[in-house]
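Here you get one chain, nothing else, as structure tokens; it is the form predicted alone.
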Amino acid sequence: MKAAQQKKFFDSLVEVIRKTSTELPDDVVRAIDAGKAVESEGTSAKYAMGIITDNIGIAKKKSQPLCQDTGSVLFFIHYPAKGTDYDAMTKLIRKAVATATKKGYLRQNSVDSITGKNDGTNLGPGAPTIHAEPWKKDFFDIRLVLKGGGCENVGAQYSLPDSRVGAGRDLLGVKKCILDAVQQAQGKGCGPGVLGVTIGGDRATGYLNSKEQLLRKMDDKNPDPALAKLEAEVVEEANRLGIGPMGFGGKTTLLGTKVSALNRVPASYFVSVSYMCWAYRRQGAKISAKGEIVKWWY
């Protein structure tokens, strides 16, 4: 890129960080509202989904962090493999992640495991979190998670065959530890929230790509009519728990889970689930060549 393209790659990054943080996308804004609707007059739950629908709005009004945990930075990136210089494209996103920092799209969050140090900038060792894969076409698929570390503590991961909660190596004993991990996680992942699950793959794997299903639309429809079946049972269960928004009880307690699938070697079995908390930041960009956005995937 030319000193041009650079700088507006570069103020598009921003306004991607700006936009996830600040913005909830429609799709979960509905799915939000919904649950808001079935809850009773009078209760904490309807109380709690007020709460959570006036701070959307004022976050958004504002143009300010949804929460006070602007949680990890977890970039998911195409860019085409012609005439892109990889280590330009990430320093800009590191750029762009400490100037949002700097603007307060992004709180001081990331510190130095060892000294317990903040500097203030969102940088360090893995942080921002950048996956990035080249492909053919002349454009950037940017899209960013912004996960905070209250939803991401509740995360879980289960190898079958698990007997503490009688699951087997199949598609019910998945059902079993996703139960399982909203029953533990109760309200203190700030629901209602979203579950990412990967069945199969290694550990590290089954985990990546859990996050990766965060990037999904809340009402897309799983291709797999098996995996498809497991998500509506998962989310129409964990809500007749009773847990309920921040665990106050109700009948909202997910607002949806998206499952996947990969390829295991036969001595394991792992069921990764990761937990999104109500403030579901997620949005994307088509970014051209240019460095200018096209289009808002979400």
The other form holds:
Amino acid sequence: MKAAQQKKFFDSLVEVIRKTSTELPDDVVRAIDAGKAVESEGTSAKYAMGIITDNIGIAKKKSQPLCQDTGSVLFFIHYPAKGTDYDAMTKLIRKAVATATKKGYLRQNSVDSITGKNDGTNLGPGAPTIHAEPWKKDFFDIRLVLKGGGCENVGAQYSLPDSRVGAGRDLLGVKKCILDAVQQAQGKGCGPGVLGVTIGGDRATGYLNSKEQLLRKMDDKNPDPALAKLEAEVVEEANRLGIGPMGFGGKTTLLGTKVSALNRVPASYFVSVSYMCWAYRRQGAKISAKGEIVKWWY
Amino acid sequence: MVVLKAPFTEEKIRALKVGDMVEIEGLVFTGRDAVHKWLSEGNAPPKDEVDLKDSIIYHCGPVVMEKKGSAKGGGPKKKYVVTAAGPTTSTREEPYQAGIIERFGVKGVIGKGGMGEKTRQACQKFGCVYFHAVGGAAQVLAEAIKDVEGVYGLEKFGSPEAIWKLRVEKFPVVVTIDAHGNSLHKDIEATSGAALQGIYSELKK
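Shown: the form predicted alone; wanted: the form predicted together with the partner chain:
Everything in the complex follows now, all chains and molecules, and the chain you saw is the first one.
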């Protein structure tokens, strides 16, 4: 990339961060509106959903963060194998994160785990997290998820069989684990939430893949019929738990669930559940080799 | 909708019950991890700056911008503006909260995610309530903050952890632990746990 293209690429990255932090994608807004519609008038659940929809509107209008916890900064990237300088690309991403922080799109949110120091840049080991893979196409696919600490804290990983949950190594056991995670989370994950779930893998790939499920659109359809069925059943059953928005009680506990499967070794059977709060900040763009945003994915 | 206006007397607090949707009007103090630990170690802020008697503590690390505006007829005056102010998870203060409610006569705690048994008992015994704000609603809640009347411990605790004195109007919350021993969190945990067992037994068939 030449200097002029680098500048454009950098500006595009800052814009991806701004849009992710301040606006929810349309598919998420539609799911939230649908959740609000089913709650009964006069309940605290309806009240909470009203505050949530107001908040979405104000954040977009003011171009300010939806939630003050701008979360872990998680990039999922594909870049042209031909002609991309990987080190230069990641350097620009880190610079864009620091600039977005200065502009107030991200809170100073990254703390040294040993010293407790926060240098205010959002840069450090693992911050931001960049998952990048080369591909044969001639453009960049840059996707970003901002995941707050409240919902990250209620994520859960199960090693089956699990005797507490009574879950064996089959899809019934998987479902019991997912519902258990929702019940354990109560309102602490800032529900109504969306789950990304991965069956199998090792502990690390399971959690990573569960987060990648959060890149899927709310209204997509799982190509695997067994998993599509599981996704629909989990949402229906979780919404019978009565936890409701913020744990106030109500009909909307989950807005959606996305499940995938990875192969596993015979000895392991993990179910990894990532809980995403209603402030489901996910955005992505197709960025040309010249560094310009060509289209938004969501 | 219940409007709760300062002063936050025990009578007004005892009148609230679980499930009440409330709009708070008056002064609230932010305080989170560092402040709760510090208070529990026997420290106290000077009363003329932060009087915690009959106060409301807000578990919040706000994003505060410093703006230099010129006061009328005077020199430049420091002015703070809160740009994002949602609640943080309250359970981290569970070890400290009951003692602070008792020692200072705190009448309300705002946060998210609910609190545990010790806090529920302290609310009942000393006349305090837990108000649940909507987590993530940083912009709606920031708009309900009309003025920043001061800050204590900015150097000591850093900006997100300092005690900010916030003048709020129509600050929207829901009572989830009242002063009569009721906790919505305890109830929902029990009913959702029973519902889960019910679903599990259906799944077996």
